[in-house]
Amino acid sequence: MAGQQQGVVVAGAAGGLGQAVCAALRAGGWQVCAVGRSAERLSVLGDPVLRVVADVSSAEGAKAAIEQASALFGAAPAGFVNCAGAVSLAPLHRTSSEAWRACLAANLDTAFFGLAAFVDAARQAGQPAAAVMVSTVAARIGTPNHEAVAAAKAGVEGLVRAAAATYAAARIRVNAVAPGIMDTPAVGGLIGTPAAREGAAKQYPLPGIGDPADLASLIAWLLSPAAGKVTGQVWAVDGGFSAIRPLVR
């Protein structure tokens, strides 16, 4: 692909994080193909971002998304980011089987099938490639009422490590980021009042609500040649929530 922009597919691109990732990748010189289930929602990204309407929570949908992106790029994508997901907050005893299945489909199935389709295309093309999945701080430290999403995202982290091991010899890198709460529409209901926002911010050793642009910058770096020796890692971007306890004064 010498002399040509490398292509990256961003699934779940219409969400708050997805939009930030598309912007960061465009700024870094990538050719971006945004994937989502709604053409109307994807339209907010504007040109020159390419767009594909597909549901990557199924094997068929994920394969179609990668095939269409490859046709638009003129080559197999060199990068894949799965920003698709859903916040599911409820205690275990109040989580219906329907809510559980929907949480798995949005968070784990999209990662599994999206990554599988991407890896298959990269292997057939015989080219180096890199993928980044999105986990959550709740997958590594117990957080009340996060049982469904914590289980789904813990599965994403296991997928990342196993896939990184499987495809390292093919020069395909797989990593994940695990943010704390971020200022996106998906969590707007949780931090919709000044009091709720202040309370959420105080949970973190480095106080504050996460900025999607900061996480997007890390994702862009993980896809870049600068991270060429990084694979199988889960990068916590949580203000120290999962690793340290501040000195209480």
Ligand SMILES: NC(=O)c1ccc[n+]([C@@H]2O[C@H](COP(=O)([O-])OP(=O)(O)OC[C@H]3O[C@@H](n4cnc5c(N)ncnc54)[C@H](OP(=O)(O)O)[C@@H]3O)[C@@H](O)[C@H]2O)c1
Given for the second form:
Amino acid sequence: MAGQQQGVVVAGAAGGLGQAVCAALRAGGWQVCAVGRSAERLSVLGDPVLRVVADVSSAEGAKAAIEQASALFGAAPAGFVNCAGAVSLAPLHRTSSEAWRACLAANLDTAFFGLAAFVDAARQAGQPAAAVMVSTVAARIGTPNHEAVAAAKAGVEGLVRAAAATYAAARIRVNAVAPGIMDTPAVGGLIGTPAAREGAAKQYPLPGIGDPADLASLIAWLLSPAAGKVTGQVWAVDGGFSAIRPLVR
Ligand SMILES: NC(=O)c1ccc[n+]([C@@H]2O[C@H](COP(=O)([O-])OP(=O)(O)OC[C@H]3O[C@@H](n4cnc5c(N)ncnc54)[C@H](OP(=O)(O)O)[C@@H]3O)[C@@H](O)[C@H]2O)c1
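Show the same protein again, this time as the form predicted in complex with this ligand rather than the form predicted on its own.
Shown next: the complete complex, the earlier chain at its head.
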């Protein structure tokens, strides 16, 4: 099976997508190390998932996360997924500098420092490796009130392409996924009532709210040897929102 016995680090693992990714990777035979800022929140991931408490939004935190995971695995991780992030919605003129900085920390700093620590360890180990970052549909097509998160995730997509180019010769692959709305705690406030849920679902050419388990399957595939020729790509999983405009009847 793909990834048998190899170690993969999942940052933001206690979140809605993070939990689905840990489950998909376990099912695919990976040894999973879940990283998050709270031991209590990580405890939702039962054994045999390994757990490390660290904050990957700083260089020191990300380095500590990869070092501790490597110690638990007994080797550098072969995979890394950054599921840390936050959905912050407000029009630009009502986005405070604190909210902007928090959005950058959650979405871009975690990707930048997490990926940096991972590729450094993989490079030193001299082994093939793969990473997946999480962007958003809002980085590709303008959607109202998404200015901060769209800017941060566009940064993530640029990071992915540049890092994929830098580390291709070292056989380290870097890709991203860009989902539309998914049923996770991050958007609980947006789809908390049946009417709000229906309204959100109708925005998509293929209507509906995404299931994090479906995105987790794609992420697991991107880490697997079957995706061995795939790097520097952003995979839209958004019901066609960013690419097509069906006839409105
Ligand atoms: N849900 C959606 O509709 C949707 C749509 C498009 C993109 N996304 C993206 O999908 C990814 C997963 O989100 P989700 O829906 O699973 O959200 P979630 O359930 O809220 O989980 C997000 C995780 O991010 C971590 N995190 C938040 N801020 C952080 C910070 N400043 N530093 C370090 N870690 C931080 C949290 O980890 P702790 O446990 O450490 O607090 C949390 O577990 C995110 O990148 C999000 O932007 C989600």
